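As structure tokens, one chain now follows by itself in the form predicted on its own.
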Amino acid sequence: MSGSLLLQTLILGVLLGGLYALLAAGLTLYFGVMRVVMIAHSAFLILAAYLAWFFHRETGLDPLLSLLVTVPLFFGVGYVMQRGLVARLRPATLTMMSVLLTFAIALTIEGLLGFFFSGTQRRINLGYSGSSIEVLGAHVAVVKLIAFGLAAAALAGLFLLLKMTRFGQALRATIQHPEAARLLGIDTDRIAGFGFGLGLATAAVGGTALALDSTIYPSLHWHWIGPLMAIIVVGGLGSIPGAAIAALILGVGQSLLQIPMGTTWAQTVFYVALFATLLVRPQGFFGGRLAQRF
């Protein structure tokens, strides 16, 4: 492997890991706030990608502008979904029943996408889709840089929201110890709704970033949910920093393995890492107190 090819592979791995990090952060947020395993997260990701594609087809404008609509829309849908459906599940069986509930939601979204847009593969063609820039002999596609920038900006915004605002403090308190948070006067039910909405808003950003560089079809979400689940287990359930670190490591690992093994087999790195984590350190490698309880 030449030096420029290795550099290009590493850069692409970091860019891919950034998108994984954003999506895994949203997924682990659901579990951190409500102990919900959100199987439908990747289905909402593909829904956002379709909305970006549809927005571009109908208006001719850059699909990034669709974020002005999809982010608040998904946040609202997430809040309503948590308050109207997830919160009604019995606490004793919440985690198990949430799998069944969100699995049904994922199938519903896939069916609706197939009904309205058919199973035909879709792709957005932009003026800069084929453009690339050269970095030390490595060629990096502009759309991948835009997708990474979008994911990095969203992650930075999520970090500042959690660290610098009273809502973030209340959300972190709810994640760490819901009972103690309630004793301090925090409305944990309302905070859980907002946290769920925040997680779904990350799917809107991630889906738009995905639409810039990928061919999309209704069942594509099954391709994403496995790696995302592996990332949050390796990172530690409920740990957003852990999910981000695991996403970057596994994203680079996948990119490096694509050269000798091909695209399909390279994805096995997620499942190998998942099995190794469950055998060696079931609470994850970067998890905090929450992860250690599982």
The other form holds:
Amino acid sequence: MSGSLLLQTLILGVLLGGLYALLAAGLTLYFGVMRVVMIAHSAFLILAAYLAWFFHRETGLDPLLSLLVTVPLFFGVGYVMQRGLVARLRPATLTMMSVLLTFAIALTIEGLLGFFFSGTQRRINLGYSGSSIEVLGAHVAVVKLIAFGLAAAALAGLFLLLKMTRFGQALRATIQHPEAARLLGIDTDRIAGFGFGLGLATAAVGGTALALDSTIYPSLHWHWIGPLMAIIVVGGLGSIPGAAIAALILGVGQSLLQIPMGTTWAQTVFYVALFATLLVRPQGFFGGRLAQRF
Amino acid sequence: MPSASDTTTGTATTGTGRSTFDRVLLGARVVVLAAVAVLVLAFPSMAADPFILSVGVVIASYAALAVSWNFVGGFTGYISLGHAAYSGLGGYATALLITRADLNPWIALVAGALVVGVLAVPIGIASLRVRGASFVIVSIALVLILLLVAQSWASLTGGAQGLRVPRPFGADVLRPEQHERFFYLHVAFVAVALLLWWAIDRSRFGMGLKAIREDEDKAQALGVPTGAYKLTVFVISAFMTAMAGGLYALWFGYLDPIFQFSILIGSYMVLMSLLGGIRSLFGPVLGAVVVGYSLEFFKVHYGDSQFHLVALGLLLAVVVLFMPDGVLPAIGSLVDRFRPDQRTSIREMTAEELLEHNQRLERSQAAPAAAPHERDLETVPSTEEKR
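The form predicted on its own done, now the form predicted in complex with its partner chain:
Shown next: the complete complex, the earlier chain at its head.
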């Protein structure tokens, strides 16, 4: 393997890992605030990608502009979904039943996408789709950089929101100790709804980033859900930094393995990591204080 | 503990302690079961054409999968969305043992299921270490990884080209006859699986598993070997599921990775069992008939669109939100409401009921001594009467 190829692979791995990190952060948020494993996260990702594609096809404008609509829309959908559906499940079986409920939502989204947009593979063609820039002899596609920039901006925004604002403080308090948060006068139900909406808003950003660079079809979300789930288990359920680190490591690992093994086999790195984590450290490698009992 | 037979010897009870209500219920159950059994056995001769017959085989196959799934889901409460891994492996193992090792199809079926059962041991050890959500994630991951392997390892599995499974019956057995035979084979398998489920349900082993379902930590504290129990029932379930998958492969004659290792198949099993009721013996079978029939209906009428996915998703959401215990337990509690000696929760009697019952008991003991005209006064219990 030549040096420039290795470098290119590494860069692509980091870019991919950034996208994974953004999406896994959303999953971790749901788990943190509600103990909900949101199988439908990647379905919403594909939905956002379709909306970006549709927006581009209808208006001819840059698909990134669709974010102005999809981010608030997804936030609202997430809030309504949490308050209207997830919060209605029995607390005793919440974790298990929420998996099935969100699974049902994922199937419904996949079915509706197929119904309205057909199963045909779609792709956005942009003026800058083919262009790439050269970094130390490595060619990196501009769309990948834009996708990574979007992911980085969204993650940074999420970090600032959680650390700097009162809402973020309330959300973190709700994650750490819901009863104590309630004692302090935090309306944890509302905060949980907002947390859910925030997670779904990250799916809007991630889906748009995905649409820039890949071919989309309704059943694509199955392709994503495995790696994302593996990332949050390896990172420790409920830990955002853990998820981000695991996402970067596994993203780079996948890219590196693609050269000798091919794309399909390289995917197995996520599952190998998942099973290895469960055998060695079921609560995950980073953070993961919450994960033990779930 | 006081029971109905202690208090009165009137019309409501008999010497055996079983009320007439219970006997009517039992009779009704036997009649319904017998009627269903006759209907099921007569189905192939009533089916209008081979297509209807093949739908019957598909539904029977779903029932086999759902009952096999329910060994883990029903007893331990661990919801596996990835049991398609075992049915798919069972199908591939059976097919490969026939084509590569030249085994007799029926021996291959059992041997394939045994292989899957052995494979399920390490998988079970890894995945049963975690509970709830993580367990579901692992079960999904298992299907996805097997799909990758089956698609990529083309030299063994035929990859995306699929794998042809030789027919177990000779060429002289025509398609409708083959459907009929496989219908009965599936029904027999379901019957055996139900019998096994029933036997476990009544055993000490089953009691331990149900304790795990209710509260795993407490079960462990009480000395239930939770790890060994979970693993055992997990392997049994994997074996049965693989057998059902192998049976399906022999009938259908063709395996495609996308359909064999599909999360949808796993979710069908969950939906069927949940809909019927995972805690009841016949729940998964009822669910399989309802869901299987509607799936086939949707595929026939809306086959090209993705509408059947929407229908499946909405149905699953409704079941999870509004009847997480399933239809059969709901019917059971409805029947209980009409029971003359109404049962309440685990305690069987509330504190007030117990007090009232004891007072009645004392009164009935005092009654023979009292003159007939004094009885009316005794309806109000007084303190002087108590010893």
